[in-house]
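So this first bit is one chain, no partners, the form predicted on its own, shown in structure tokens.
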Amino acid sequence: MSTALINPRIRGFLCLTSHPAGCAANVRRQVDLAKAGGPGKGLGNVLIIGSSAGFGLASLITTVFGHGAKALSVAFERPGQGDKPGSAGWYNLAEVHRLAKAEGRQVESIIGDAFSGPILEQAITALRERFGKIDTLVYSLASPKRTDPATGLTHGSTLKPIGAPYTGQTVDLDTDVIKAVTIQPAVPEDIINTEKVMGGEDWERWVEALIAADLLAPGFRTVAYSYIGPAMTHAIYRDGTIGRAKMHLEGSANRLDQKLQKAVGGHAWISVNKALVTQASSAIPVVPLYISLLYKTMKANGSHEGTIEQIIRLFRDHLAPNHSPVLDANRRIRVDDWEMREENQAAVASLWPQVTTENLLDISDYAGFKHEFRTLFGFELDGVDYNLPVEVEVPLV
């Protein structure tokens, strides 16, 4: 065991350090009101796939302690090493482990590359023996490369625009200036990667593998993670590579609801989530500077949710047992609704023409989304003493 004093090491979308106490401090946070916003009971055994940051580690707070789930999680996380910390996803994990053990909650975690078919082994290893049958799973990956099961290819994902070049604003991270941004056109390669790496194919081979292994419960139900977003995003989002990725997911939701209401009585839906700060959102030109704006719009009117909270709803309102969810034309569940509002919309619009490097901090949120970033990663969180050395090498109990 070993300790060190840690501080934040950020550069651009990244942070190349992360904080146990501060990680762990985070988790408890949205324990506290996953507990408070949710029955204790009803859900039986889940699996989050991507379990360790963002919607997949607020689904699985969100099942475990606010719905009463047994859960097996999978993650590809990195363990502290000496004076060397981990990754915040792995800092998250070992705090649910610890309070799951503690009041008595069963909570596993695989760690290792759920794209590959030795995890999907273990997966299915560990609910045959020790969980049963699942009721709920949540497919929650985000990563920049895949390598295919398959064919045993690597591919790569990338953030493009389809047929033109795009031109926007957005605000550079390093140096809280905003700046013009140009990004090239995507070729058909890097679409068929993209969709390789984001889209729906490795959420279909987990369901089918279950399907086959008869571990999927009477109406089990999976949901899987999108982003629509508005018309000043859409260009470099919606319309561009990661969103022809979405809109195969979204093919995928299709074909496995199919499925599963042919095997189990089951559904498959996708969830259209609130544009909301994670490292993967961080990276996308545009998205920083649309969201500090929203943000203070949201914040202002009193509609706001972070990401435990918009998961809280999702499963109270559309996947907790016995609810059937409300879904679109396309059959998706929006709890974008909130953003999506017009008024809100109508505010970041009028905002956006607006916005410059010296009113940044006066007419948006980006402080906010500076420090909710950070919180990412375990730092600026309340009651952690940053001058103190912590414990690196955290285990998953």
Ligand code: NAI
The other form holds:
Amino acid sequence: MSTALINPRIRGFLCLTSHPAGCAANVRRQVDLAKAGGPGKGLGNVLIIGSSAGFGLASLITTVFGHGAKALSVAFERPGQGDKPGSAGWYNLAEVHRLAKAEGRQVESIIGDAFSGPILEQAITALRERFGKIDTLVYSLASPKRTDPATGLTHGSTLKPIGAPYTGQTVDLDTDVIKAVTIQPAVPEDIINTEKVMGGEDWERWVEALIAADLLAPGFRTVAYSYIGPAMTHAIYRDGTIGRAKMHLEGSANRLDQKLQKAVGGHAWISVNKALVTQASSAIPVVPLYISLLYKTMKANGSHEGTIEQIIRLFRDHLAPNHSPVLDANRRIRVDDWEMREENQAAVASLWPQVTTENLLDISDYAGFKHEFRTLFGFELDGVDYNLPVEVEVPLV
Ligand code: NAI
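Coords for the form predicted in complex with the named molecule, given the form predicted on its own:
Following is the full complex, with the preceding chain placed first.
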């Protein structure tokens, strides 16, 4: 037992501390929504890669608590030690495990580098010994780097425009000041490296290994998450290095789909999701400001969703068993459809040139962005007394 008082220590898009009780409260809120938003049964075994935060955590919660799945989860997180808090993702998983155990549900997590050979082997062993064949695999990794197990080389991903420098406005998350940013264009290696990290090579590696291990159930389905967004973010996102990686990921979906149809009558899809506050998206220049304006608009007209609402809708409308997902012309599921509605995009586009440091809090939901960012780390959750010391060393039961 080791308790500590924990306060947020935020540096830009990083928060160096996290609060176990707050993360647990955040998970319980999502579990309640998932239970209310799903039939409670229908899915068998699922494998969630990148299961401890953001869309992957929402996928773990939705499949287990909304659709009755048994889940093997993979994430890269750090437990608390002494008075040093662990990572938010650790505490998120700890609460998922605790609730699952209390309700007699099977959830197991492998903590380590999903890009590596040994973690894939560990997952195969766990599936063979304790789960059996899987019905659904969600691939939801967001990482700044990846060591390719085939070569031993480490690749770093970048968020750069391609072809020309990008100059635009962004909000400085430390000072809350709107300022101009100029980002120099990628060199060819940046594109290759970003594809290596955030493209689909590793997703293909997992699925191919699971086919070879005969661990996919007939009709198996897999989904990975992508983003497109509006023209105002294209230079830095869709047309930039990360967009190239997403296009690679979309190519992987098509390659995997062909293989899976042959192997087990299965499918691989991309789901294009909404821009949402997560640890990964907060690090992208321009995106926090875009999200602040988008949230203001979507909250005002009642079309706003958070991560959990997005994934509940994804599984309800597209990925529930015996459902065929609705696909766009490029075979992608589009749960970014509400974000991309004409009325929402027109409103954001008209606010974009007006925003200044002075009017930021009035014309955008920057306050909501900051609040949600803190909740990712377990801060500012209702019902949590932050003046009390909390247990730091929380196990994954
Ligand atoms: P996140 O930062 O909230 O979560 C990332 C997850 O990946 C965590 O569970 C983390 O433990 C895990 N992870 C990272 N490196 C790992 C490694 N080496 N081994 C094992 N686990 C590792 O990220 P977020 O935003 O949920 O992103 C997930 C996917 O959704 C990404 O592909 C992202 O591009 C996509 N997406 C995100 C959007 C957003 O606005 N946040 C919008 C649309 C798509």
